[in-house]
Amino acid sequence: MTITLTMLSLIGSDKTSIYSLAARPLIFRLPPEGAHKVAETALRVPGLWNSFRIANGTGDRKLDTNLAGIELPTPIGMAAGFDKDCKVLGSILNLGFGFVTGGTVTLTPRPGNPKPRMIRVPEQKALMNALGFPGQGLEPVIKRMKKSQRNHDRVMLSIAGTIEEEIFECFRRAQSLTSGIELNISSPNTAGLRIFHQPARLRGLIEGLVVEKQVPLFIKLPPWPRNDENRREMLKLAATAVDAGVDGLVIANTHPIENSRLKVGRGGLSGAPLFDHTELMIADVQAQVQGQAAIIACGGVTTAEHVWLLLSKGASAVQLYTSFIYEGPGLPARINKRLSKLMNKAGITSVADISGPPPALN
């Protein structure tokens, strides 16, 4: 067990996981894609990850949470770009994880970005990451999610994909093996993606969707600055997104950035930096749709009282992935363990009522 957790570690800096300090000569040697294969070995050791089952916190009914009719034990999600092929999505879950998204995976395979194209900037708690979504393509991905179906009700899918024919193959072929589906049409380190940010070809791609849609369908969204104009925009997508029939928002994809350590020179930035503004779009987003979708915050997520202010905002499940690596994987249980103890506190045994802001504990 500990040399599994030392190699999980490897992904995330050497300052802030308990369980890096053993592998800190190791982290100045890895460059993160390379710690991420060597955790997802970890990950993949059959029955390993079983044990973290026992005192994850998804067994507090407190939690218990309804993501757009989707029942999940806790509202703590996965988000994508951790397991972007779908090969560890079930020890994902053994971690504390309500539920977890695989992807994004596009119909074909792509080689992605070329390197480098992930950076850590752990004074920050951040990354930065210009991938453009390398990944083995959607049929070994299909056949991997056939033979996983026992967390079939926690598992979402990720897809994108440059022309309308490519998604919606994605999509007929993948529904039937996942809770949801979450469409990209946001990531700021792929081209292409942007022809879908006009909102006619947006709503013409969604209500294509919708006609063959069996589980609920998310929209990841760009995020939007505090500029006027800009924010407008976006907020038009959101708008648009709901009125053609999508079930959930998720807000919001990480935020663009230019940067010269990046091969191509730009990509987008996650982790903590980024969690005031995602705290704002929630408010923007929810005071948009009037309840009228279920939204999933992403976006600088950490703590339980993070978790709480997004969803006193209007969310109603959170995403996290950068957080974890630099926490390690004990972080999901974390969370849960001290957002029941927020909500016992506050009194209130759902986390439907959340409201305010979380109150203090000693």
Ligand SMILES: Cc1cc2nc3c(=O)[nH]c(=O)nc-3n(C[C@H](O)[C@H](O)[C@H](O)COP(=O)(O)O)c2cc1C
Second form
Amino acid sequence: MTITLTMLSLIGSDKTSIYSLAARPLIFRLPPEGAHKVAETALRVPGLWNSFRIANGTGDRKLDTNLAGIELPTPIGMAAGFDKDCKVLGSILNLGFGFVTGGTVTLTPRPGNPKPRMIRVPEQKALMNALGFPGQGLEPVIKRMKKSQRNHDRVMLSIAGTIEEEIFECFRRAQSLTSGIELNISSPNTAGLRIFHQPARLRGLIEGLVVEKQVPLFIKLPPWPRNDENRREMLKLAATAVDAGVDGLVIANTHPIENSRLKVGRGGLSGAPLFDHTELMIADVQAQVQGQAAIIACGGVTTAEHVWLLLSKGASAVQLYTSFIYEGPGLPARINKRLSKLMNKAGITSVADISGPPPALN
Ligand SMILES: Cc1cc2nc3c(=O)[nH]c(=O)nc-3n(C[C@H](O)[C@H](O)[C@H](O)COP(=O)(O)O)c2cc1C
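Let me have the form predicted in complex with this ligand next, following on from the form predicted alone.
Let's see the whole complex now, leading with the same chain.
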């Protein structure tokens, strides 16, 4: 009973959560990867997170979302990278996420880059990471996903590889266990992924996957700077991917940075500083693909107002990761409830009707 009450209070109102007042200061005393392990262990406790389902905001039919044919109870998803080995997907959904992307999974196990490879930047509510796909590889992930049949309708899997054959094998073996596959060609921390930034190579890869595709296929692109040659290149890559047959685009991965606190000297920035740029990229890519593919917006999403802005710019759904680390397990529920309030204020009953700036709430 006490546990249930504590957990319900963690969900909180849309004001400050107990997590940010009490739990976060304790958890943040641990190094980031240690803190992640603690969170994962907590999320693995069987049944513990079921009580979140009562009050996570996903029962509100106004938030029902269609993402490239996948029916979701809310447009808010957990981004790839949080549950790399797919150990706690069900618990993540119970917190109020409409969907979760497991992985990124590679065909064989990988140790990742040397540590330190994950650093908090609390004053900006950001993270720097250079993990480089540490993971157990496809085999154990497939076993786990087979065991937890129940949630497949809202689970996507992110896959990656440095040659086509690796990606094809991950795709063939995993797709029937998921509601969608996210192809990651955009981690700034993994040598070899950039070969798929060549349009001809990317087209070949996607056309090969499309022949065997049974579930929607998404591709996660790197971010692009504004007013730059690189921006045109990335938009061309998005157009190539859509033309070759992907169902959706995830915009975008972490922003490449150089920093000597990371052992390998460079990595990806995530969290609050990314949001404004995410908004610009969604407008850019929507103008490019003009509704021919679904768009998942990712980068710095923290509030219901952020979700509103991104949906109004053309995204069908959003993903978040870093804000969850800073705001705690009640975040998706709080966003769901506030998004619903914003919709009530605007007098709309479907997320598909969201447009313009969000209304002001008291
Ligand atoms: C520690 C960490 C690990 C990540 N691992 C992956 C990954 O394995 N695959 C992937 O596609 N993105 C990965 N990402 C990127 C996130 O999915 C997301 O694109 C990025 O963090 C921006 O969203 P955010 O600002 O909400 O965190 C990772 C991000 C972080 C912070």
